[in-house]
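Presented below, as structure tokens, is a lone chain in the form predicted on its own.
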Amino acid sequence: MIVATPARHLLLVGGGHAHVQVLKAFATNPPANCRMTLVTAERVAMYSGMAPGFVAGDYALRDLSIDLRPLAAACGAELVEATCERIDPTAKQIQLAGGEVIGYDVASFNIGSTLLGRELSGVGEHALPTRPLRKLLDGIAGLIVRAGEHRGDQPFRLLVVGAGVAGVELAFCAQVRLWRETGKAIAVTLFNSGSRILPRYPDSLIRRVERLATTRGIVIKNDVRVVALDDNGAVTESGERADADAVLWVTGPVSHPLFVNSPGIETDTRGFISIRSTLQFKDNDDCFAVGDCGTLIEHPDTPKAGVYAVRQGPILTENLRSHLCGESLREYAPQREFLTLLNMGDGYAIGCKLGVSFGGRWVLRLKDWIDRDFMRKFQLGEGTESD
């Protein structure tokens, strides 16, 4: 008598840029003798690359929405809408926020990150954060209402805290959108805790941002660290006040507490899971992690940027399949150079590649083509998000 081998259970936690690629690939070529479960806090994933364009008014919400339900259904995966709170790698189980426990044979985590400083006084009450991304997208309508109701004898003051790529894009895109929607003057100040905006990027790109900021009346302040927010704006580390009518919180990434709260899992100093070049946990062959939630042991200084998660997707797909079949795994090395494109609002974008920067309306058209091409691969249904 032939006894069937029990199907192995592949558990995907999070609906990030890499996991949507796994779902799409396994829909057409599933691993043999495998059942799948997708655990995600939200059934609709938002593509971060188009978020500044949404803020600028270039896109409707449906344009940057990936409905995970048809993707999961296409590969026969059960979708569980919940938050993962703890991992037990010894028992091979995860615990959900409601207390439910799910076992696995192989697990992969693509849950992104959260924002530095969200625990500071007043940030939760007075700032619109950019993570989770859905909170930012849902909050833009309210921000427009607030600007529209602002009295007209002085500009509406928007403070953007954080001057990485996202902070820079949102400062420019929000100014354009608020002015167009309200017809009122919008005074934007961009606070940067470091000595220069856009760390790791070429000086030529920074100069382009600074020139455009001067043209549009956006004030950039370096070496300013916010320590608290209140009804009237921000308090800095030096004790100075910065009055503001609204605050966008776009600080650097820190880990969700999941990995720190899970005994027996090694993390870096910021709480991100330590992963090998095969994308496996440092101390566990049956667990994988990709995107912002992981730190590569061999490349610990790799920026937390969506472009890396996108590039990790095909390797994760191949390695999950190989690991389930007992085959050897590929190694991932982060690309040293990649095309950077920043939406600056008003139909204009700037970018850089190999140390050379450029700008123009054609750059935004290029960015739009790249982003829409990526989204077309994963928008299987008609979309569930309204404008």
Ligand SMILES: Cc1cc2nc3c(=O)[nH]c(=O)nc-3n(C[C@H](O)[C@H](O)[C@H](O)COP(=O)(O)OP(=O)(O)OC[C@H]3O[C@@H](n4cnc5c(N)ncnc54)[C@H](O)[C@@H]3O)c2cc1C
The other form holds:
Amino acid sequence: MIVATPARHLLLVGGGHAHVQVLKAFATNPPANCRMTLVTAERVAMYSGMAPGFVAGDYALRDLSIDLRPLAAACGAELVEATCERIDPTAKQIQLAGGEVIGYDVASFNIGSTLLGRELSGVGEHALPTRPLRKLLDGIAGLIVRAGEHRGDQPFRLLVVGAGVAGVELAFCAQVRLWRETGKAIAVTLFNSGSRILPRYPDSLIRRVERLATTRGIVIKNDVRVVALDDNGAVTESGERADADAVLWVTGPVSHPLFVNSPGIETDTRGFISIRSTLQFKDNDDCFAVGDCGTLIEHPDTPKAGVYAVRQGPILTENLRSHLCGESLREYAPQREFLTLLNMGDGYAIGCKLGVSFGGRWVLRLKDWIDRDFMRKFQLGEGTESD
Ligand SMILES: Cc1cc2nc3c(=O)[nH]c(=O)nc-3n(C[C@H](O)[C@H](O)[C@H](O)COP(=O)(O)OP(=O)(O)OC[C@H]3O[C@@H](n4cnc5c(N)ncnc54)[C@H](O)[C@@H]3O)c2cc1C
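The structure above corresponds to the form predicted on its own; please provide the structure of the form predicted in complex with the ligand.
Let us now look at the entire complex, which starts with that chain.
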């Protein structure tokens, strides 16, 4: 007599850059004897690489939307639209906001990150945050209205807090868009808490940003840390005021609280899960984490950037399959170098690779081609718009 082994339950939490690849791969080649569930806070995932282009007016929302429903349906996964709040690795279950509990045999987390300093006074009320990305994208129309309604002799003052790649791109793209839509002067100031914008990037790229900032009248201020926001703008650590009509909050990534709120999970100092090179939790073979939410124990300084989540996707897919089948796992090592491309608005982009920087309209065309090529793989049919 043949006794069927019960199907194992693979639980994917979050619809990030790596999980969409797992869903895509398992649609054509599913692991044997396995049922799947995708728990995601939002059923449409947003691709951050094209977010500055959306702000600049280059893209419609559907261009950067990945509808997770057809992707999940294609591999027979049940989609649960909910936020995971807690993990219990001993009981092998997660708890959702609202209290529902879902058990698993193997779980994988790809939930991204949230923003440093969101808890500071006034930030929740007065800033447009860049996480979740959807909040930024939905807020752009309102920002345009506010700039359009601005009266008086002074330009509309936009303060961008945070000068990593995203902060730099958004400062330039937002200025172009607001000016184009309203015809008004837009004064942009970019605050950087460190002594140098774009930390880790070559000096030649920074010089390109600074030259372009001078041309477009964007003011970059280093060594300024914002400690609070109010109706009139920002208050800095040194007690100075920076008046602004609108604020974009683009500070660095910190973890969603669920990992530190869960018992028995080792995290780094920012609350991200510590993971091995196999992408498994440090002390738990049945749990995997990828993208921003995992920090590699052997490479703790790897930046939190979508390019890493993208490269982890194929290895996660293979390792989930191998782990379900009891086979040995592959190891992931983060790429040392990658092509960086920044959309600076007005049809222009800059970039760098191997320490060499470049800029031009052709750079934006290249970025557009790469981004659209990535998106094409995951946009299955209708429904990717904006629901
Ligand atoms: C404006 C902007 C531009 C950027 N541009 C670039 C760029 O050009 N290149 C680059 O490499 N990086 C870029 N980044 C950084 C990049 O966005 C992140 O590193 C990347 O999105 C992380 O991908 P991820 O797969 O880890 O998670 P994400 O893409 O953030 O996806 C996380 C998913 O998990 C879901 N989720 C979140 N919390 C929960 C929960 N508790 N329960 C269930 N589901 C949950 C979310 O709804 C989302 O679908 C940019 C960031 C910003 C803000």
